[in-house]
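Only one chain is included here, represented as structure tokens and corresponding to the form predicted alone.
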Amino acid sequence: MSDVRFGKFILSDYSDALIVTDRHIAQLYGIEGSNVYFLPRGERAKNFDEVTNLCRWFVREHLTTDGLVVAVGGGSIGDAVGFACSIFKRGVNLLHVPTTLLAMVDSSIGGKTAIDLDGIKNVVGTYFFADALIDTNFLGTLDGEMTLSGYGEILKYRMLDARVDELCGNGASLSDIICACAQYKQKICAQDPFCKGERNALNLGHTIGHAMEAALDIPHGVAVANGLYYETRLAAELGVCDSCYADRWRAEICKRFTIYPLSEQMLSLTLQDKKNVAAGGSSTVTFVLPPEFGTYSIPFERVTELAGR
């Protein structure tokens, strides 16, 4: 598995790696030279015309599979960068430098890759493990937006850990938050790596949060917390939570975001998400619903049915 490190990210230690970032990143924080490449600012960078562009780069720079890789950015550079590590010569050397809320609490941990196609976010991607050094000092140049985005994946570590919640609950430092939800995806995915039990929770509130991220170009942690309101109604509904458990998480929701209506366009949207499996022939879509954090397939006509209530 992949080590998370925290601490302080100085540009001078790795001269003799490749860095890979976005031009907005590399204003900000000084990075230039030879050996930096400049990947599309978000989801721009994750398709395979970019990722083939930078593995033309990795070969003219000679990379060698004990070479290393240094991803400095957001989640969409994380993805994008991942994926073209873990095909290159079937694996080099990475390392990930979050610089967003988001990535420093999610992304950059648990070795998933990921590139979108045809509008379907992540439908291509790899297992690939790489090691993250999470420096808080990046998020001194966020904005209002992109740490809004961060807190809908806090949101859902408050829904699966009660340490989280409770650091939440008392006014903990952001650091001490982020620490905490890096910790427990770190512990999460040691246990199941390849995503084929435990570590499925993780994806709670993406099912429908990936479908509004497609379908609205909002950022993707405001579509998970969207999806965690929905998605807990959705428990309601079914009976795997009380009404009271809902109405909590969803009050907590709503004191920070905006929730968007769900569209036809989005309920089509969720058929085409990687969790699903066939059913008996039967169009069904896959949840992660609370609080049983369990993986429930649904007939897709009974999701519509549940989603005009």
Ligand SMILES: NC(=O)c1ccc[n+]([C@@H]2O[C@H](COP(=O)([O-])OP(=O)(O)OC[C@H]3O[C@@H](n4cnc5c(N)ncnc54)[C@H](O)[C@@H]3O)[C@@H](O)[C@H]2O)c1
Given for the second form:
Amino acid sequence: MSDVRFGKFILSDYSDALIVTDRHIAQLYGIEGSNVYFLPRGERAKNFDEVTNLCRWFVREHLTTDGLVVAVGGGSIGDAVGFACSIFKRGVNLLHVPTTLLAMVDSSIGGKTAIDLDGIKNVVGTYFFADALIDTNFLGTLDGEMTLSGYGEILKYRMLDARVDELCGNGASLSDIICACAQYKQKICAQDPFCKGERNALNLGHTIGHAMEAALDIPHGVAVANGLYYETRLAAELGVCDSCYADRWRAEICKRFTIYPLSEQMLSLTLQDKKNVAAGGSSTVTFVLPPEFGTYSIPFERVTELAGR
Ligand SMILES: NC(=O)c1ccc[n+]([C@@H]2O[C@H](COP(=O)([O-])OP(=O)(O)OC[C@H]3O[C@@H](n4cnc5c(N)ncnc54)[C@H](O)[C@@H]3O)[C@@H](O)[C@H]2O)c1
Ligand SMILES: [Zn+2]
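In place of the form predicted alone, output the structure of the form predicted together with the ligand.
To see the whole picture, the full complex is given below, headed by that same chain.
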């Protein structure tokens, strides 16, 4: 896996590469030319039809396995382009240029690609490791909601990594915080690229987070912050963490995020979580819980009982 580079993005350096972005980003940053392909904005980029059309464009552009594709965008562009690059000719070189805070700290690192199918998010995907070039200048045009979403993932890194927490507590620059999050993710993914062990820790907040994202249609990072809130409470209820620890983090989360009520519908969506395994029984839900960030399979009945308190 390559290093995360951190520097000024100079588009002309990549003029001989194929660039994939969306029209909104292209307009904001003057990305144009015959080597540029536009996917729809946001989640609408993440499906087989869009990936098929992108691969057809790769064919028309005579993309070879020594060519380069540059994905300029948020996590949706990164996921869809990453998936296309992983299957086209069994893999072509890819550089992620993340343009959202969430993509900078999280989705552009670690090689997970995904598209949605029949309304199920990220159900089809591959592992495909690519480079990332992070340039925080892109953040200047990000709206408040998308910025907040990135802070949801940063909160996760604060809980996981003492260095990120220290930087946030000391008022470090956002660039330094992004760099620390990206380096932390890269370190964990290098140790466990295919998510068989310690990489599972990165799913902290995501069991309830994904369920809330699907039920409420809120940005990913906002849902993750809510997931961190409820899963930390669950850890305290189960005696996995102590109540001081849980209170500290729940207060931290509430400083920035609205906490939405947890419904029965959301809880039943946790039964579809990708971390759940058949060996745990059809009605157990897998959580990553603090402070050790191990995985816990909890009977669904117990989850509803504790979450309802
Ligand atoms: N692969 C992974 O490891 C991973 C991790 C976390 C999330 N994800 C995925 O990432 C996706 C969410 O990504 P996201 O939060 O980055 O949002 P997004 O990619 O869905 O983008 C949302 C919107 O932001 C706009 N935008 C992007 N950059 C901008 C900029 N600099 N200025 C102004 N507008 C800009 C886009 O045009 C788009 O309309 C989800 O599909 C999620 O599943 C993947
Ligand atoms: Zn996430």
